[in-house]
Amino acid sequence: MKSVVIRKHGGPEVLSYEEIPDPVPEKGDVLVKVNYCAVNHLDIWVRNGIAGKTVSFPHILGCDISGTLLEGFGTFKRGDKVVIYPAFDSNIPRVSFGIIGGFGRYKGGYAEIISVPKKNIIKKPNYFSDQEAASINISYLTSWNMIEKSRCKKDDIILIWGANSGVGSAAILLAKAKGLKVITIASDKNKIQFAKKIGADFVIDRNTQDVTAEVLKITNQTGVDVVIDHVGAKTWPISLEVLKVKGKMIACGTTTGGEAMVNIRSFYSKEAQIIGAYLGSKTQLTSLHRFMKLKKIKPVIDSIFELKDARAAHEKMEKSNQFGKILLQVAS
């Protein structure tokens, strides 16, 4: 089968488009023909490598997958269009679960065929196209999980970093559908226009404005109820500073680094909460599908690359030039 593999950690240049043997499913697994696979920051973190985490080379990236069943089981039939819930049980202490195509034993969706646990198979909702269905399982599910963990009520104010990213754009769409007031952060004119187009109430340009001062101005100095922070080290200090008393910061990413300096006194004096969010459950994914259909929400797709052009897709994401999800078209 055709695939994109990595045989060592490194930059986009380590992505190699080549022919490799088809996977052989283990007991309890099933083969799926991959139609589309979205590109996520997890792919870049795995490609670059993280100290203390290992993969078995050659490794195949890709956790955000829609495809077609190559064999039937249970109530599923051969040829059914499906999406793959990306998490599997972890055998590592103090880690909630592994992610397909991430640091773990399951290879990902940058390949024509993938072997995954049968219990991870979900029938693709007819409301979504194949492309759209491959855009939801990571960014939208993570955003949905964060918003649910926040326990926000209608008209609460939420700050969302990175309006143009997969998680950022997903969080804006879902938060607005929940009736929240959205403040978001962007870095240029086009990204500001994009954020407004998908529903943000206030957009702050981080290159020309003081984010803290602007957020406090918008909220009459009281701060926000919730911050969605998927950026990491550079934004954590601001995220905590702009919270209102008893506010919550929900964190899920480390794009700018995994170790942050924060004002501890500010944190405890306002009785704030920091809550981690790592993907979401299979049940949450199916409820997200229903919510998006009910609210008539379609995922925002920036661009679609052919599988052989995975390197260009990674380069685009690393430059933060996307507006929504970046996809790889795997099936011809």
Ligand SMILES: NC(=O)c1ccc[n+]([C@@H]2O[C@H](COP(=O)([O-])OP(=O)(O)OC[C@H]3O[C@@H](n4cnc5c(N)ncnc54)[C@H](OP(=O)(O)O)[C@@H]3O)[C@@H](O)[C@H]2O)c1
Contents of the next structure:
Amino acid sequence: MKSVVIRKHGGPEVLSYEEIPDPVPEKGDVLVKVNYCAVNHLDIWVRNGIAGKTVSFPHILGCDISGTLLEGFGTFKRGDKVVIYPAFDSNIPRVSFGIIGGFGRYKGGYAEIISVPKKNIIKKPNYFSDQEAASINISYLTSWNMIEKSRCKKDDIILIWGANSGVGSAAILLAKAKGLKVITIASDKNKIQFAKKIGADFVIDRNTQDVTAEVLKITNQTGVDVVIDHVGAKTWPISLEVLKVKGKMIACGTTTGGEAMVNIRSFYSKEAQIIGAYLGSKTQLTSLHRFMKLKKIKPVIDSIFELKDARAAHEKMEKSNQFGKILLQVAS
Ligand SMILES: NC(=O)c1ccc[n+]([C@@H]2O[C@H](COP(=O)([O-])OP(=O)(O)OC[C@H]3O[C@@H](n4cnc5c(N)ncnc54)[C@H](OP(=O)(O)O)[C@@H]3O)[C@@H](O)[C@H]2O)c1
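Can you swap the form predicted alone for the form predicted together with this ligand?
Up next: the whole complex, starting with the chain shown before.
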């Protein structure tokens, strides 16, 4: 089958478009023909490598997949259109689960065929196209989980970093559909325009404005109920600073680094909470599908690359030139 493999960690140049043998399913697994696979920041982490985390080379990236079943099982038939819930049981101490195509034993969706646990298969809702269905399993599911964990209520004010990112754009759409007031952050004119187009109420330009001062101005110095932080070291200090009393910061990412200097006194004196979010459950993914259909939400797709052009897709994401999800078209 055609695939993009990595044989070592490194920059986009380690992504190699090759013909490799088809996967052989292990007990409990099923083969799926991959139609589309979204590119996520996780792919960049795995491609670069993280100290202490392993993959077995050659590895195949890609965790956000829509496809077609190559064999039937249970109530599923060969030829059914499906999406793949990305988490699998892991025995790594103090880590909730592994992610298909991430670190760990499962190869991902940058390949024509993938072998995945049968229990991860979900029927693709007709409401979503193959492309849209492949955009939801990571960024949208994580954003949904973050919003649910925040227990926010209608009219609460939420601050969402990185409006143009996969997670940020998903969180804006979902938060607006839940009736929240959204403040988001962007870094240039086009990204500001994009944020407004997808529904943000207030957009702050982090390159020309003081984010803390602007958020406090918008909230009459009270601060926000919730912050969705996927950016990490550079944004945690601001995220905590702009929380209101008993506010919640939900964190899922470390794009700018995993070690932050924060003002602990300011944090505890307002009895704020920091909550971690890692993906979301399979049940949450199906309830998200229902919610998006009910609210008529479609994921925002930036661009679709052919599988052989995975390098260009990674380069685009690394330059942060995307407005929503970048996809790879795998099936021709
Ligand atoms: N825990 C989980 O289950 C989970 C799930 C999904 C994603 N994540 C993590 O969440 C993060 C986002 O993922 P993604 O796929 O959405 O990534 P992405 O599309 O590549 O987005 C990166 C975003 O970070 C913003 N950014 C970069 N540097 C910044 C800075 N100094 N200040 C403010 N914003 C900055 C960029 O904004 P500009 O374009 O304005 O620079 C861009 O919007 C990644 O770290 C990913 O690993 C975690």
